[in-house]
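The data below hold one chain only, encoded as structure tokens and taken in the form predicted on its own.
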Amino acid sequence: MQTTTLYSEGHRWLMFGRDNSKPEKIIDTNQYMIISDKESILLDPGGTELFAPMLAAVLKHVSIEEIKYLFASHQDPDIISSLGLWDQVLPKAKIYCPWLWEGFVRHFGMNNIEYKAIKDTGDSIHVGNIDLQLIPAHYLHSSGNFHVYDPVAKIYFSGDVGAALETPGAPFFVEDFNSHIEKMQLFHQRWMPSNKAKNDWIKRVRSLDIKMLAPQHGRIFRGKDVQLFLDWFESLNVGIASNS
């Protein structure tokens, strides 16, 4: 499991991914951890198959007692099927997840961790010295879906929005936006079902000051590439791809 630091001015953002030892047919995912004043939160901590390398990676930076919170953007197994294992090592933690998916997410196993249901309109999480905003992103692609915005670091965790299907060992950051489009287009056309929901989300996030847009698959967008992505996504007709 590789690690890169996205931000380290007062608090820290770390990204974990590009695990060379993961099974070949499991989609590559990005996991994130935010650390502030001896508290930390894991964003979309991943599937069961990645639990062991993820735990080893995060413990290089924090003690197990400092992991106070988990966040799951939605219910998919690549997001949170490791929950039953985190439940054993983090019995006093809390998980923030959409209210809609509680009865489903609990199937992954949750006897100890406290479920904090996110209402449809959003919420916030206080971690250490920072307040993280939970931004509604319904139907992108899950019917109950949220993102996380850090207004201090100006990093926006975008879940499946901005995701790309990459070859093993791809860089952490977008290097050429135009050549990156082919890695994103089919994914967004197939997995994002609603142009209305897409445009509502774009209107919402354009009001935020975002320096990095960090998806759960693929590469991170920085600087001008954030706006290039929003412009591209706004013009894309979604919910149209098929196997035919």
Contents of the next structure:
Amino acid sequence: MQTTTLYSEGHRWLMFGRDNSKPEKIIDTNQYMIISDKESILLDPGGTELFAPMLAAVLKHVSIEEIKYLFASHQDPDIISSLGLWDQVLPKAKIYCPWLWEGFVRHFGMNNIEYKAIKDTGDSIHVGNIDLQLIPAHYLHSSGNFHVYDPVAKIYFSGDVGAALETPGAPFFVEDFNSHIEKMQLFHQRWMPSNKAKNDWIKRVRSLDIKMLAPQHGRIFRGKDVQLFLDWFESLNVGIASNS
Amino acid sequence: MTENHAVQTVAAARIASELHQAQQIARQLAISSKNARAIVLRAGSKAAGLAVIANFYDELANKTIILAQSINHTAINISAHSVNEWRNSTTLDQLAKASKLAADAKFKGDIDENVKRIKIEKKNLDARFTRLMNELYAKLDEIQQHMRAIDVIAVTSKLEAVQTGEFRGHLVEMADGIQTMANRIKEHVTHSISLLDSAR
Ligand SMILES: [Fe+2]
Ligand SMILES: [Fe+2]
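Alongside the form predicted on its own that was just displayed, please also present the structure of the form predicted in complex with the partner chain.
Every component of the complex follows; first up is the chain already shown.
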């Protein structure tokens, strides 16, 4: 599992991904960890297949007791099917997840971890010395869905929004926005169901000061690429699948 | 160990279904025993010896129903238990992988501690599993004994039936029916035992 540091001024943001041992046919995912003081949170910790490399990677930075929280943006297997395993090693942790998915996510196996249901309008999580905002992003793509915004680091974790389908070993950051579009287009058109939800989200996110937009698949957008992405997404027609 | 848990989970679930069928037959057996009693009653003094036998039937059939129910319960318990053990050993496998990958990690020791704890849990689960399996064997064995007893009674009642004149045909037919049902239950139980043996 490869690791890169996104921010390190007081508290830290780490990104894990591009795991060499990942079975070929499962989609590559980015996992994030925020560490502040003696507490840390894992954002979208990933699927069962990634549990062992993730645990190994994480323990290079924090002890297991310091992992106090998990966050699952939605219910998908690539997001949180590892829950049954984390549950065994983090018995005192809490998972923040949309209220909508509680009865479903528990199917992954949850005997110890505590479920903190996020209400539709969002919430905030206090980790160490920082406050993270849980921003509603329903129908992008999941019907109960949240992103995480850190107003100090100005990093916005955007879940499946901004995702790109990449070849193995792709770089962590977008270098050339225009050539990146083709890797994102189908993903957004097909997985995102609602133009209305999309435009509503864009309006909300434009009011935030974002230096990095960090998706769960593909590459991170920095600086002006964040605005370029929002503009591109705004003009995109989504929900394109037809039944005939 | 993991494939073994899968096999045990499936075997226990199959046993539960075998025993469910055995239970249905035992219900029919209980009805037949009541019919036998009614005939014996009509035969009056000619069938005094048969009255005792008919009561036996009834008792054994009812005991079998209760026992089959309890086996069913134990089997489902075992199945759920295997799933737990299965999950437990999956976690251990994953932690072993993580431990290898974390060779140079600052907090690698945290993995070892978890492995230690989960291994203790696993030991407890194993012990409970063995207990449940023994319980299941014992109960299956008890059902087999009931069925053998029913078989003996059926043979005896056919002999006794000779003295009942016009009721003889009825009683022999009834005893044959009871024997057939007992044999069918025996088959289900024997199959269950071999499923259990092969899953061990
Ligand atoms: Fe998803
Ligand atoms: Fe995803």
